[in-house]
Structures are given as C-alpha cells and as structure tokens.
Amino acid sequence: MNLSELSINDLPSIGTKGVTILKQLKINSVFDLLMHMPYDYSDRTEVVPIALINVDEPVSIEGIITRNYTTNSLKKEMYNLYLEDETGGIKIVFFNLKAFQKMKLQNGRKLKVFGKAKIFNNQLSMTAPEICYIEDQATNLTPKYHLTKNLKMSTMRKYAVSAVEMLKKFPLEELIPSNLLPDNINLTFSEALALVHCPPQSTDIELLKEFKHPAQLRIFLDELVAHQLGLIKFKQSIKQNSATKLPKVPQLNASFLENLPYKPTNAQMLAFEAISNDLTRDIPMNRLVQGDVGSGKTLVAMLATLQAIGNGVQVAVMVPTEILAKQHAISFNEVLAKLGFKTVCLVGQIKAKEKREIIKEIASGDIDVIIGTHAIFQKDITYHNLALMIIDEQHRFGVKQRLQLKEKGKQNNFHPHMLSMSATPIPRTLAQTLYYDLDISIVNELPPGRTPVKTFLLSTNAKQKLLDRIAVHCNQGHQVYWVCCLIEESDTLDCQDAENALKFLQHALPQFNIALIHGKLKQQEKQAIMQNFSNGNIDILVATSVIEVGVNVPNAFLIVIENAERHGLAQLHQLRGRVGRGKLESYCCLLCNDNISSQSKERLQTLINSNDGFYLAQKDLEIRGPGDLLGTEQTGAMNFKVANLLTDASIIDQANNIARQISDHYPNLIHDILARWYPEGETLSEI
C-alpha cells in the first residue's frame, strides 16, 4: 500500500471533521500527515513530585483529584481542582471545559498533566496545564506541531500517533540506495519518519530541537535530494529544447571594445567567451554570470546583445524596477546607437499612445533591444524574433518566473537564450540547489579604476563626527545614503528607525536635502523619490534595505548602516555596493552601539577586512545559513515540504552528490523518487 496514495480518510481515527481540518494544512494523504513534522518537542516522561516543583519550569506532574468546584471570572468558567501525590498539593485551574471533561476531572481520579507552576496568593498552581492522555506519552517524548484553527495539540498527536501506526504496517519502500547514504545516517527512512513523531525516551531531545538528529536528516535528505533531481530532469529537458545559432560578430564586438574608456578584465572577458559558445549552439543558452557588487556584468551583458543582434534577431532585457530600466536603457543606447541599433526603454509610467507605438514597432522588427520590467512580457506584447532574454538581479525572479518568460519567449518552436545575471554572490553549494538548471560564470575581478569602499566602525556615541564630515562633503555636492532596519519605532526591537533617522537628520543638518525612502511607499513615490537622489536634487537619503538593489549615483560617496550587526555580512556587502560607483574615495559606515557582543565584533571586522563578496557569502552561510544571501521569499519559494534551506545547509551538498549518483547509476529510481514528493505531477517551476 502506497500512503502517498492513501487518503486520511482512511485512517480510523479521523472523522469527516477532522477531513476538513487537515485539509487547511494541506494534509490529504497518510504521507503529507507523516510530513508534517513537529516544530519542537518536550521532555514529560519524568514525573516530577509536587513539591519538588520549580516555579516556571515546565514539568509533568501525576496525582489523584482530592476536590473540584466551579467560579466564573470575566465571562470565563473556571473549573477548579486540587491534585495530591505523596509529597504534596497543588492548585489546577482549567477554562471553559464541557460537561465530557468536567466527566475525567472528577474526584478519586488519577491525572497526569505537564504545565509551568506559579505561585498565586501564596498557593502553588498550574493554569490551564496539557492533560496528558495519550498513553505512550509516559515512555516517548512529546512533539509540538503546527496547528490551524479549531485543531488541539493533543489531537494532531492523536493524527499523528495514527499515521505511525499506519506506517508500521505498511513502511514506505526505500528509494535511495543506502550505500549512498551518509555512515552518519543508518535509519530507513520508515524510522526516520516514525522516530520523529514518537521520539523514544532515550532520544536526544537537543538535537531533535536543533533538527539535527539523523533521523530528521535523513527525511531532510530525502526530500532535497528530490528536489535536485527534479532540477537535472528539468536541465536535460532544456537539451532537447531547440533554439536559433547565433554565429560569433568579431567585428562588431572590436568595434565596441575599442570606443570603450577601459580595457574589460579577464573575468569578463571569461563570462563573454562561454557565453559567446552557448550562442553559437542550436539549443537554448541557460546561463548565469555572478559578479561581485561593480564586477562589470552590465558589459558582459552588452557583448552578448550584440552578438544576437548582429544576427538580426531581438533582445530583451528584464530588471527589477523601472529606474533600473531606465538607467539600463541610457547605458545601452548610448553604444549600440553609434553601431546602428535601436534601444527602447518600456515600462509602466509610458503614456499610452507611446506605448502602442513601440508595442508595434517590437511586433515589426524595428527595435532591436527593448529594456523593461515584468511590463516587456505583457500579453499585449509580440515580438518580431526574440532569441535572448537577459535577466537582471537574477535573485529577484525564481525559478517559475524564468520559464513563463521562456514560454513567452518561444517561437515556431523555438526557445529564446537566457542570460541571467546576480550580484548576489551565492557559494558553491548553495548555488547547485537553486540555480542547477542554470550553467553558471563567475566575474570576480573590480574594473580598472574602480577603487574599493573602505570600511569602518564606528560608535553610535560619535555620530556629531559623522555628521560634521557629512556636512563638508555635502557641501562640495556630494551625497550620502543612511540606512536604518526598521521604518518606524519599535516596543520590541532596540534600533534606530527610518522615520526617526530623518527627523534627527533634518534638525542636525537642516542646510540640507534630506529625504526618506522605504518598502511601503508606492512603487511611483519610490521611483520619484530615486530619481530625485540619482539626479542630485537629494543631499541624503534615509532608507531602509530597499536600496540594496538600486541604480548607479555616482555622486554618493558614504552610506552609513544603523545597528550593522543586525545585518547579514552578505546584506552588508551589497548595501556597501550602493557607493564607490564613480571616482570619488567612498566609504561604507558600520554604526553600532558599545554594547553589541564580541561576536558581532569579530562578524563586522570581516567585512572591514575583505572586499570579497564571494568569501563573504561563504562566511555568512556558515554563521547565519542562506537565508540572509537570498531573503526569506527565495528560499521560501522552494515549496519544500519539510526540508529547509534555512537549516539544511549542512546536508545540502550531500543531496547534490547523492542525486548525481542516483541520475547517472540509478535512473530507474528517479521516477519513484519524484513521484513520492511531488505526487500530483507539480512542473519544475513549482519546485
């Protein structure tokens, strides 16, 4: 019997209600109820005497009910009772319990219950402590699992104890061969699952808290070896796609290499030269180029439009925002003008009779690189003979938004290339499990000329230095960026926010152009406020992580980080990529308060001391994971059932090699494999 198949109908002890419940946490089969794991777990295998209790400490108690009676308080029914053991008493008070429960809690009656215990009006009590009543729970520890509403804890343990016994009878066929298994991993994966949901006494509730113990890695492990070969199948499946040559331009290419002000580095020319390759071939280009924060991708970028170009085909190029779009454009046009070719920004903020004139003059031919947002792939929009697609901050878009652009893209049966393109730096094995079915270039060289931001902290107690060296530079013209975690004040988190950051600005600098720039703001009011800045009507720009990805100014030659130790070296390093974009000196100010911890010091100095995005993101994916690289909504949009790339980077190059192993050894398994976590036939894009 496949419990992937196997419908919680099935299970005894689920009624039509509990059907529907489930349901809401998309639990519909045996298997997904086994998936969902517990978030934490407790010890109450160890009964402690009353009056031996610890006031707040959780603990489990067992006693017999000496006396019960009921009060009500603010609209409440309180249901009172006294539990005695041998060494003493104790006060318990339960809510709103019905008339059945009131039936178990009557006097004579042996209890068992786990709760923190206060002292009330001189009396030891326990308010609205679990009863425990599963009979297992004496010898297993005690899961918590994520609930929906009108679901109890003690219920889903009821579910789960359930699906086990379930499992039991019928354990899931092993997929992966074990001989590929880590020696660290010698659990099937049946145990796996049933050692989870009921973790004998012995287990070492630590690593369960942690999600480190084998058997929640070997589940992990399952599903993200899944996962990526799921992502070869769909990198093999782009192989039998086809996709129009576009032969090599020396002569074009020379021409353009030789009005340029600088000679291009070797990582540079590197990325083009692999590219250039993946052009010349009849199946479609699927690249990424990582560059470090002003490696120089945008000329990588450009060599490649006019390959396709000089081929009389289009190319279109796709960023994140509209001012990004519009700064690509100028870049661009400002080349490929002089060579005989046509460039047309499109974006939202296009007057309409504009619009369907350039909607009309992609549809002929007529434009050559059309440069926008997600607004360039609108249904209204028909290309002449697309055959590049460019993405900009690749990181921003995920891995469905990349093929519902190719299936635009598409033609006659034929794929468009696509470039990708981050300045997010992302290690190795990091990058094997997002971006597999991409072949990826590294650009890690700095222009000529480019000189490196230089780096310093500094106390929140020196800020009048900071401002008055703010006040010089602004004065000669130039620009700063300040940039805080948190919009407004928080009750809860001690750190400067934005809104206050201005107003402090505003009364130290008021000589000054000081605006505020942040997440919730309009898309038009960002934009404006952006342009402001890019055209040096803004002196400083208080800001929030919004403009981490941003446009080139130049003229900004500081930007000052609130509270850095809040934020990801990562983070930092591309927040510090907003300056030393012209030749101005520039620097990066880490603003913190004396009192952050030793460890905090030692992070920051690493960004003081290295330029290097690469061993940056290296250095935060082994002290905060990868969630500070992508940002919650990317490796959220992973749709992982129980593995997370938040907490699994340990295991993660594992599944890689495991699952090369199994496509290249094994592939008779994959089959199984997939259909076991993505049982409804999910496409790729969903993965």
Ligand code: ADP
Given for the second form:
Amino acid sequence: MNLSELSINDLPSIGTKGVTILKQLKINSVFDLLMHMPYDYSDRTEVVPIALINVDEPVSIEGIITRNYTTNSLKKEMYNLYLEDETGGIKIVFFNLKAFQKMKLQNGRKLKVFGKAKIFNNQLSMTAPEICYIEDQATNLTPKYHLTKNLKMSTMRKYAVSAVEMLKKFPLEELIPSNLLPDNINLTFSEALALVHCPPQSTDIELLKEFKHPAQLRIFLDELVAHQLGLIKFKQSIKQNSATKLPKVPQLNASFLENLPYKPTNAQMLAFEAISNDLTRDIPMNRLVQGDVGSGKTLVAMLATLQAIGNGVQVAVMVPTEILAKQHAISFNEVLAKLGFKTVCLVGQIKAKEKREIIKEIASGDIDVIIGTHAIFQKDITYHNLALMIIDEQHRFGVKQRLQLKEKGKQNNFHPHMLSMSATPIPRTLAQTLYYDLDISIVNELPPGRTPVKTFLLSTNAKQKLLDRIAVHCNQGHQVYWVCCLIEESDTLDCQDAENALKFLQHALPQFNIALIHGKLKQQEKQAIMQNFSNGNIDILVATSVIEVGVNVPNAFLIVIENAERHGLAQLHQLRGRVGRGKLESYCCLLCNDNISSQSKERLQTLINSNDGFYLAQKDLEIRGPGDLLGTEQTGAMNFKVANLLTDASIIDQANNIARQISDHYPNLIHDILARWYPEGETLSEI
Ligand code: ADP
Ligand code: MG
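Could the form predicted together with adenosine-5'-diphosphate be shown next, to go alongside the form predicted on its own?
After this comes the whole thing, all chains and molecules, with the earlier chain placed first.
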C-alpha cells in the first residue's frame, strides 16, 4: 500500500465535502495530507486551575458551566458564560454561535477551552477561546495548521490524526539507508511524520516551534535529498546531449587582445580558459561565471563569443534589461566589427520593418551575435546555427526560465553551450542546491588601478554637508547616483521616495542637471535618460534600484543610498558597484535615520568593512535568508513541499552529501526517492 496512491477519500474521517475543501490546499492523497505540516504548536495537555491563570498567556482551562446568557452588541451576538472549577471562575465570551453550538454549552456541562485571559471591567475573561473536544488528544501537544475557507482547525487536526493512523497501518518505506542519516536525526521517515502531527507531551516544544526538531529535520532532509538527486540526474542527462564542437581560435584571440586598451587580469584569463576548453567538447557547456561587480565579466563573455563566431556559428546574449542590452551591443560591436563580425541589438522599441529585416538576417546567418532581453527567444525568431548562449546577470532569471531557454536553443538535437554570468556571488552551500547542474568559475580579482569604493554611514540630519561636497565634485564634472527604495511617497512605508528626493535635490542644488529614472518609465524614456547620464549631460541621477544591474558609467564618483537599512547586503554591494568603475576615487554613502536598530547598524557596518561579494552574500544568507539574496523567482522556482532553505543551512550540506552517496552507491534507490517527492515525474530535469 502506497500512501501517495491512497486518496483522502479512503480516510474514514473525511466526507465528500472534506475532500473538496482539502483539494483547495492541493491535498489529494494521504501522503499530501501528511505533508501538510503544522506551522506551530501549543501545549494544552496541562490544565491550569482558574485561580492560577496569568493574563495574556495561552492556557488550557477546564470547568463546569454555571451561567449562560446572550447579549447583543452592534453587529454581533455574544454568548456569555461562566466557567468554574474548584479554584475560581472566569467569564467566557463567544460570538455568533449557531443554535446547535449553544446547545452544547448549557449550564452543568463540562467544558475545556484554550485561550488567553484578560481583565475586562475588573472581571477575568476569555474572548473566543478554542473549545477542546474530547477528540483532541489531550495527551499530545496541539499542532496548528494552515487552513482554507470552510476548514476549521479542529477538523484539520482530526484529518491529520486519521492520516497518521493510516500511516501506522501502512508505514512508508524507509528509502534513505539508515547508515547515511546523521547521528542526530535517527528516526524513520514514518516515525518522523507521526511525531510531527501527533507529538507526545514530552516532545521539546521549543525545537518544534523553531522547526529544528529531529523529526522535522528528518522530513526536510528527505525532500532535500530528492531535490538534489533530481539535479544530479539532470546534470547526467545534460552530459548525454550533443553540442557543436568549437575549437579554439588563437589568432582571432590575439588580434582581439591587441585591440584592447588594457591587459586581461589573471582571473579573467583563467575563467576564459575553462570556458574555452568546455567549448571544444561535443557536450554542451553549462558554466556559471561568478565575479564581483566590475571584475570584467563582459570581457570573458566576449572571448567566449569570439571562439564561437570564429567557428562560423551564432551567439545569443541575453540580459535582463534593455538598457544593458544597448550598452553591451555597443561594446561588443566596437570590438567585433573591426574583426568583421556583425552584432545586433534586438529590443522592444525597434520598428516593425527593421525588426523583420533583422529576423531575416538572423535566420540566414548574416548576423553573428544577437544581444537582447528574453525577447531574443520569442517564437518568431529562428536562428541559423546558434551554438552559444550567454546569460548575463543570470540571477535575475529564474531556474525555470534558464532551463526553458536551453530547450529553445536546441536545434537538430544539438544543444547550445551555455555561459551564465552573475555578480551575485552565491555561497557554496546554496550554489550546490540551486545550481548543481552548473560548473562554476570565479573571477575574484578586480582590474588593476581601481581604488576600492569608500563606504560610510551618514545620518539624514547631516545631509547638508553631503550636498556641499556633491556641489564641489559636480562642478568638476563628476556625477552622482542617488538611490531611493520607492518611486512615489507611500503612506505605509517610512522611506524617502524618489520623486520627493528629486524635488529636494533640485531645490537644494539648482545649478545642476538632475533627473529621475525608475522602473515605471517607458523603455525609451529610460534609455534616453541613461544615455544622457552616460554622456555627462545629467549631473545627478535619482533612481530606484533599476540601476542595480550592470550599467557602466565610469565618471560617477558617488552613490547615495537612502534608507540603506531596507536593502540586503548583496543588493547594497551591487549598487555600490555602480561607482568606482573609472579612475576617480569613489564613495558609497549609506543614508539612514538615527532611529534604525542596532542590528541594522551592525549589518551596514559589515558592508563598510568588506568589499568581498562572497563574504557579504554569506552574511546576507545568514541574516536575511536565501529569498532575499536570490529574489523570489529563484527560491520560488524550487517549489519545495516542506523544506525551506531558511531553516538550517547545515542540513542542506547533509542532504547534498547523502544524495551524492546514494547516487554513487545506491543508484537503485533513486527512482523511488524521486517518485515519492515528484509523483508526476516532474523533477527539475523535466521543467
Ligand atoms: P562586470 O563584471 O561587473 O560585468 P564589466 O565587464 O562591466 O564588469 O567591466 C567593468 C569595467 O572594467 C569596464 O569598464 C571594463 O572595460 C573594465 N575592464 C574589464 N577588464 C579590465 C582589465 N583587465 N583591465 C582594466 N579594465 C578592465
Ligand atoms: Mg556585467
């Protein structure tokens, strides 16, 4: 008997109505029901004598109903009763009870409730407590579940209890060999599930509440192992795909490097070496280049491009924003045109006629390099012989999008080589879980001659001093970014908004040209503003985080970040990377109100002390969790049923180790483990 195949219909406690309601929570099988894990627990096993109740503390009390009467307030009917035990009495109020519910709450009846007491009008009272029926196992801790419309907590608990009874009859197979389980997690999967839903009174409730109980970890581990095995399988399946071999092109490289105004750094050359070797093979490259902002990843991408187009095939470069597409197209074209190659930038605002022309040239193979946003993979575009795809700022694209692109690039069973580049350094643990399918190169060296950006914290009260300094610099033709979290004023968030910041700056520094750029502007407007800033026509650019990604203006010497405490460290580090791209001594000013918490101050201090993107990403992971580091698309795309990368980084490592061992030594288990967690065969490899 397999509980995934056993429908919740088969549970004696659930009627057809219950089945429909549970469907809304995506619970179809008994296994799904068991996977609907409690998000909190309370201890109701101990009944507190009424005389000993502390106000505002959740307690269970039990007594006899000695009085009851109904009153009416504005909209609600209140059912009041007195509950007495040997030690004292308390008033209890329920709202809008149905007649049958009142019937159960008549004088002389015994009643157990769970809630928080307060004092109203000198009277100890409890408002709308939870009624504990006999079915609530009084000897266990009480779990709390997420509910949906028409599903009551007590009903959900009843369902869970009957799922656990079924589990006891038909335990799930123990798939992970016990010798691979860590010592502190020594329960079977079935034992763990039973405990999580029906924890005996002796269970450490604090551990449960923090999702750190071995039973919970055992279940998370099972899913993380399955996820990791899915990735391993995926990586192996990619290795079976074919790709076009792209031999090295040393002469082209040499002429390219001769034209370059500088020498590549060692780190750039090492990353390119790895890529260059990957490209010579007939299996698709799948490599991620991680390098801090400003480390010169574009050059690495250009060298890879050259090896492809030098072999007569096409290259597609995908970037997250049109601004960046334009900028890349200009720099690629500058160097590639001299060598006789043709680059186009394919963005939304191109006229229809021109676009048709470009599409024709892509299909005929006249164009070598195509640069654009995800639009370059729309249906109407057919490549002549695409053999390399480059994804810049890949952290802005979800895992799903990345894999879909890979599919789109496929031609006659040949997969393109993939090169991803990211300036969000991802800590190793997380990278293994997210990107097991990728080989990783790290560009950990900044080009010479750069002085690190000086970062400092400034109270908003000291803005005037800052403005004076800005005036001096802007008079010398230097430029400033001024970043705000919001575009418009907000009633709910206490943040400086970009529109007001613009007004403020225009008033304070009327002699300078100040402009505003934000995500809601039309592409064309954004483009024009960025162009003007890039040309030096704009002195101060007020922006939201649209400028976060990739844009290069070497003459900008200062970035001011308002309400810096609201951003993650990795994002602040990215923003800081917008300056210090040229020869100017550069600064990053973190503007904060005086009342920010000491924790926030400490976090910002980390940024001031370190220029190491990997270190900052690790800190961000510890403090704010992976969602903040990666953006919701990426963490969301992982779609875990129960596990949460936030809960415990140490079990991610354990899961990765277990998965590797299973893959190496127990390959016959892989199928069943994947089938448990991905019943429709939907693993990452099939997305
Ligand atoms: P990122 O890694 O953030 O994408 P870019 O590729 O945009 O960085 O490079 C940042 C700046 O550094 C560019 O202006 C680029 O021309 C310059 N650059 C890249 N490599 C070198 C190098 N080896 N020596 C000097 N300057 C370099
Ligand atoms: Mg870049």
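Predicted, not measured: the structure shown is a model, and the values here were computed from it. Positions refer to the first chain, counted from 1. If you superpose the two forms and keep the largest set of C-alpha atoms that fall within 1.5 Å, you have the rigid core.
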After fitting the rigid core, is the C-alpha of H567 off by 2 Å or more between the two forms? yes
